[in-house]
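Coming up is one lone chain in structure tokens, specifically the form predicted alone.
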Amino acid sequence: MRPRIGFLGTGWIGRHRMQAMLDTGLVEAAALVDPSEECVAEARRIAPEAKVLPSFEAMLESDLDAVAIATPSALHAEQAVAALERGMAVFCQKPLGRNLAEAKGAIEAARQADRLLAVDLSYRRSAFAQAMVQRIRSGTLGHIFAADLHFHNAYGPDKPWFYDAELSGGGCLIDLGVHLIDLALWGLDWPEIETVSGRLFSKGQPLANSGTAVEDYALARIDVAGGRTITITCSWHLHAGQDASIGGAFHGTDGGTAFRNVDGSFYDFKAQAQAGTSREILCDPPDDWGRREAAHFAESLVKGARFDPEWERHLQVFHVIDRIYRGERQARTDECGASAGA
């Protein structure tokens, strides 16, 4: 009998991830969750025989092996929790959690429960990324000193919860930031976090303590083990010329390799090796990157896989946009005390 799974959130990512896992053949598409009933309609094209309910709570009661979680990011590590309890292996889009404590609840409770947990940190198994990373892995650039990522959305997301902390975490950092720290801590393959420090703006100023508000523009320097930098800058609402600009480049002693996205696109990426003045292509698209973190949940449901202890290594991303949120925090607050001193 296939794995059932209840896809809760059925906007365009998460039938998106819906498509990707029951193409694999190997699960089933056994419940429906979401407010909206034109996101209702729309998946149960792709998954017909899944049953609509009327509620996570009811999602939580049915004869399920899994769920999928696609819903806004603050319910993200409480509806996580909720199902890991009830024996049912997640599969959870960015951010696991608004914040340390969320996510490191979250895995927790897998841990606790023996049940696989995954976020769909899909650049991971990406070409560009895989390619970078046997590079970086293998010694072949010498010593890594430093790392810069970007990612610039020429627009902004499309939901108002985006733009308030109290529902998403936080900004562009959380929502775009997260992917480049990830991508940049699990390439270097997890070093110590030594000291970070960021810088925060919203409509090209300081990011006022004003609460809710969130940033549009987030700088981030995160000092690691081994004397190496790496630089981070992402965005909402940027003039960049195309619809995105997402990159990056990791530096070597020995060389270098890079990736950006091709022609605006956030889909269409090339990566290559780089030697002083010349360098080496070494992949190009077309790669359909954006299916295969959920496939991969599914072919590892199949397998009866268990909570992996990799993902608490995912945590060091949290203390990072934590120590960046918090630092920002409370520099404002000092400088509104130091004013009001004066």
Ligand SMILES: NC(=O)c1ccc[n+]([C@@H]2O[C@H](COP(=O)([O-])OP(=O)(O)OC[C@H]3O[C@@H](n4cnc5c(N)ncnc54)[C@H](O)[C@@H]3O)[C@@H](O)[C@H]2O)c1
Second form
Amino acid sequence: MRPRIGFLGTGWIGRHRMQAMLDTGLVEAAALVDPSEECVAEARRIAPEAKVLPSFEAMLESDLDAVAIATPSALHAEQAVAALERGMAVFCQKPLGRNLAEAKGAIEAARQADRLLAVDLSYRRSAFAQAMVQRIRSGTLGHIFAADLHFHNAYGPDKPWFYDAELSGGGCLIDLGVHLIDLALWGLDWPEIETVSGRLFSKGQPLANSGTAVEDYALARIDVAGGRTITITCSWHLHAGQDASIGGAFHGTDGGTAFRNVDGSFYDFKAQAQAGTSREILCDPPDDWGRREAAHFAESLVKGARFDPEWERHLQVFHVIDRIYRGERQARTDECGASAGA
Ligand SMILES: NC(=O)c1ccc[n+]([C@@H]2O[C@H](COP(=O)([O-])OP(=O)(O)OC[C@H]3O[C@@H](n4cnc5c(N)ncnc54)[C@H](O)[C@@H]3O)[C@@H](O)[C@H]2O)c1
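Given the form predicted alone above, I would also like to look at the protein as it appears in the form predicted in complex with the ligand.
First the chain shown before, then all remaining chains and molecules of the complex.
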């Protein structure tokens, strides 16, 4: 019998990843939950045999092997923990939580239940990221001393919940930066983090002065063991001159490797290795990378995979994000204190 998966949240990404899992032919869409009738109707086009359930609680009571979570970010950790405690495996959209404590709770629940938990950090399985990491690991780039990555989205999210920190955990840093920080730390094979600093802006103003707004521009500097530094910038609604500007590079003493999106695309990427003024193309589009983590989850489920402690390393990303957000919150408090005293 094929593993039975419940799909919780059937918005754009939920449906896309459901299709990716079903295309493997290995798993069954057994149940759907989404308060939006429109989203459920769209999901039923992909999985007409799936049962539509009234709530997540009903899903927890069902005979399922796994739950695929693609709800607003505030719900991810809580829903993941509840499903894992019921003995179900979980495929969770990023971010795993709004902060380190939530993400840690989900990983701990997976460990306790010894159930498969995977997060959809989809870029890791792209041809460009795989090619770059292979080149880094080959040792031919020498000592990698710096990495800088950026992700600027000229639009920003079109759903209101992304702009409410209670529902999203934050702005562009937790939405887009989470991918970049993960790629950089994964690329460098999870070095120990030494210091983190960052700055957040909203509509061109430092966030500390912007009330309850979430950031639409973020930059982070992460110094890691071995005298190496990662720099990250990301944004929503930036005047990027195209839909998106996404790219980055790892710089080594004997060479480097870099990637960038093609013609502003969110999906098409090129990667190259570079030495001095010469370059070698590592990969070109097309590459249908977005569905791979979901397909891999379906394959792992069939193989009976259990808790994978590798995911604990991803918690480092939340250490970075928490430190930046905490710093900003402190700045806001200081700002309020200064005004109150004036
Ligand atoms: N891995 C990636 O690269 C990637 C890409 C896009 C989005 N995401 C993440 O996926 C998540 C969803 O993003 P989206 O753009 O699809 O958002 P969305 O708003 O389109 O979808 C969320 C869906 O969840 C439903 N929902 C809300 N509350 C629910 C509940 N209690 N139970 C069940 N369903 C509920 C909504 O009705 C909606 O259909 C976000 O956390 C986002 O960060 C990840």
